[in-house]
Amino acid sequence: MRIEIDRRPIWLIIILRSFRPIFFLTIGLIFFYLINLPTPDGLTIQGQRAIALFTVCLILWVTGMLPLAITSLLAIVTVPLLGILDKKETYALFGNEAVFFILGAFILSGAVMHSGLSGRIALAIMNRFGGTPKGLLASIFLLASALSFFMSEHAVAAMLFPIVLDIAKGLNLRPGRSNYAKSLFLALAWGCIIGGVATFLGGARVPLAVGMLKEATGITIDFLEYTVIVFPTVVMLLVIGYLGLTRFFPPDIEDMHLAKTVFERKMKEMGKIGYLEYAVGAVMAATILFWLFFGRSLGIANIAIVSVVGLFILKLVRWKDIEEYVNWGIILMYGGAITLGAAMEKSGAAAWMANAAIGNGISSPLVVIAIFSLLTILLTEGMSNAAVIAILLPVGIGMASRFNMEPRLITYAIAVPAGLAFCFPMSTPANAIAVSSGYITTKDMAKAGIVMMILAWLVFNLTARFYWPIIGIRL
């Protein structure tokens, strides 16, 4: 048996260990100092110990002293605890619809992946346009940003990445050196994550978004109305995305043919494709047209929790095969953060809230969105975009009455933003599994994506003002 000495000084060691309770201890007497003040003009008793809980969770959800899921569950069971809502509406929060349509979309998801499908479409794709270097890293960042539009970013970023390493290594690229190896891997990142914000299914965020604006308002927006008010954005976005990897990362290399070799190896390995991979991408193009054309009145959540039941009637799929990728924390997260959200909404605590925030010096919708559009960015890159969501939705929904703006609006504002980090490992698992590699460095991907969130923030915030009205959405 091996036996390790800590070598650190032993008050190191006491200050360490006794860090945990003692900042726990501090969390309570927070949240017990807040639950006894008296209260402020203008707000109930409830609302006061709804900013109490929501003090509390946004503590542990920007530091991370307990798992995303966990910090949810709390607010679930202390809501009703502190008279806030009663039990039988608390729980009933959690069978919102956005949450079975997220776990139906990782199923469906799983299934595609698991098929076989989503990984030959893309290397039917990188060797057919991949025969100069340009044309390789338009495929990969364009293949990886349209399979985000369908599946999980972060399930797309997994899938791609074994076969970018592969070709990174057959190019006999150096790891840290080569320029085009770093846009290689960036480009994968990036396509993630333009590509995930294009639709419902790139991310559970935005489903999580509409099911809150729609528990605190009973306002809903549906698969296509979505699409339709980001595509400007996200079509911007790609555009200033290659261009900027050409730039940040120039080409360093021009013979491809190692990277053909590679595609090749890989494809015959897959042998022809068969009956599964058919079936699952036909169920899974009936259910998006389904959720683009009948979304609004049959129910995204009604129409996932259909095609799921169908891949298992069918046969295409066993239980055992699609449960690694349904991300449970991930669900419990959302269903806390739904539960959190109404609870702040309900009890008037968002409201109070967002005019104690803003007093007078706001005058303008636009400065509004720029506001919490900047806010959302910015934090998204270091913590959770779930977490940023539940954090700011709940005031800039009782922010929006103020101004007469229609709450879909911050939704917005907030939804798309929370998923456009570009800088950091920890901002998104795309961007941490680009720097897996070990191509790529994280100070590369900070320099580069400093500029790239500024632009975006830009982009989206010029699409609100000049797109939004175009299509009848008035600021």
Given for the second form:
Amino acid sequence: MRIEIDRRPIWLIIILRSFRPIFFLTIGLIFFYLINLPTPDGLTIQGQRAIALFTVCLILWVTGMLPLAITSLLAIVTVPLLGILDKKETYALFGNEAVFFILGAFILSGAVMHSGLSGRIALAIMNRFGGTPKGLLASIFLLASALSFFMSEHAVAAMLFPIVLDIAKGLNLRPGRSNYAKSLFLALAWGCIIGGVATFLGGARVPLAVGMLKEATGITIDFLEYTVIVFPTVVMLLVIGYLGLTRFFPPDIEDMHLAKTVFERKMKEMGKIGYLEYAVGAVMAATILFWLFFGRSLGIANIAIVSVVGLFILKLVRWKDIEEYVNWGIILMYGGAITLGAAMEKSGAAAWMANAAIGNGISSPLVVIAIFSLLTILLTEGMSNAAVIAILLPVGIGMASRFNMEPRLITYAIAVPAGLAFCFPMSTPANAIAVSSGYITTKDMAKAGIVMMILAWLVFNLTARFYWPIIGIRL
Amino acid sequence: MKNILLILSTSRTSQDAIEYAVGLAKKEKAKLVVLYIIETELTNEVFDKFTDIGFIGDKPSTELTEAIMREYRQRGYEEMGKVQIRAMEENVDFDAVTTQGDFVEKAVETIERYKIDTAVAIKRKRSAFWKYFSKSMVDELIEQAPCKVEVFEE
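Mind pulling up the form predicted in complex with the partner chain next to the form predicted alone we just looked at?
Complete assembly follows, chain above in first position.
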């Protein structure tokens, strides 16, 4: 047995070993301090408790000292324990339509991945348009983006990663050195990120935001309405993203025939398209059409769940397959975030916090949108984008009611930028896997990502200023 | 017979260091041991990220992690192949070790197991900011290694 002697100073060892208990003790003390403060004017006792709980969840979500889902479970049980909402109402919030929509969308996305349909489409497009360095780069970028319109961006990143890796190897690109390799992996990450904000399906954050909005105000945003509002931002970001990729990392390769060999080999391995892929594709296409045109009348969660049942009736998937393709833990996170958001709104804490934080100093909705979108885009670089929504949206909705603003505007100002995390591997799984390839470094990603983040913020705000009024959104 | 160790890893390779280690082993009439460390820190981080905040389940996350690990192993074999060819050209006795885990821990383990006289390590260039706030793994290795460590900055 090997015995290792820790030669660090004793005080350092004690501090490091006792960090976790001290951290949670401090959190507990902060919570009890906030609970026991005299209740400020204009705030109810339930509101004060909701703010104390919100502060604890905020610290835990930001520091990541507990898994996100566990923090959310803590929020769910604490809301009735503190008497902020009653038990029945609290647990009913977990059964929100958004949670069931997310569940259905994850299962559908898992079925598409499992069938191999998404991989086949990806290879066919790359093979068709990947004859030149810029053509292949554009194919990967647009493909990652387009697939993220219809399925989870993380699933798209995971599915395309091995293909891009094989291309980089096939082209003999040097890890960490080749500009072209850097641009390919960044195209994969940025494509997923930009495409992921285009619809409700790219990530669960948009349904989460819409669910929180509905619970707090009764107002909803439907699938088509969201896409129409966000699409110009997505298109502009795709153009800027492509220009950025080719300017930051000019291609240092000309001969692409080796990539063609990779596509042909992989397509051969896949064999011919079969019933399973056709059928899953048809179910997915029908579901998207229903979401777009009947989402409001039938309910997006109902459509999602009926489609899932359809997959099983047609024997296109087995439960075991689906179990392995869905991250069940994260669904708890969304349920908890909706519960906490509703607790903040219903107890009056959200409006009180918005008032205390910003007061009467701001009257222009555009300034509010600019501030919230800036805060969101900065926070999402360092933490989970769903957590950013869970933290900022209750305050944003409170702010909207305080200033008589349309709460949907705030929801867009938070839900869209929350997905635009371009800078660091810790920002989003798509960035993490791009860096893990070894072809692009964190430094390369941060340099290009910071520019992209600033441009994304500007594009979003310009769209809000000039495009939203055209489609009838009153600012 | 003396033993020279060349330490390569997923994020630390250098042609100059390879040339230097082969040349040193030839000059000292030593055996050249090449250690390739597959750093698992990054793959673990990716897996944790998918598990904690990702929208996909265990199977695709595991497949993804395996794809990354396969790629790292492949790169390790290629790097060691390069060193082996240079060692054979220079008639230097050669041994190769591939392992995965913590850089410093694995390097020290190998130094002790092979009774290494001189280790050659590669240090990544870091900004003054990071140098001020954190010690590099190679600096830690210099402190912990029971032999001389020569450093190449990449």
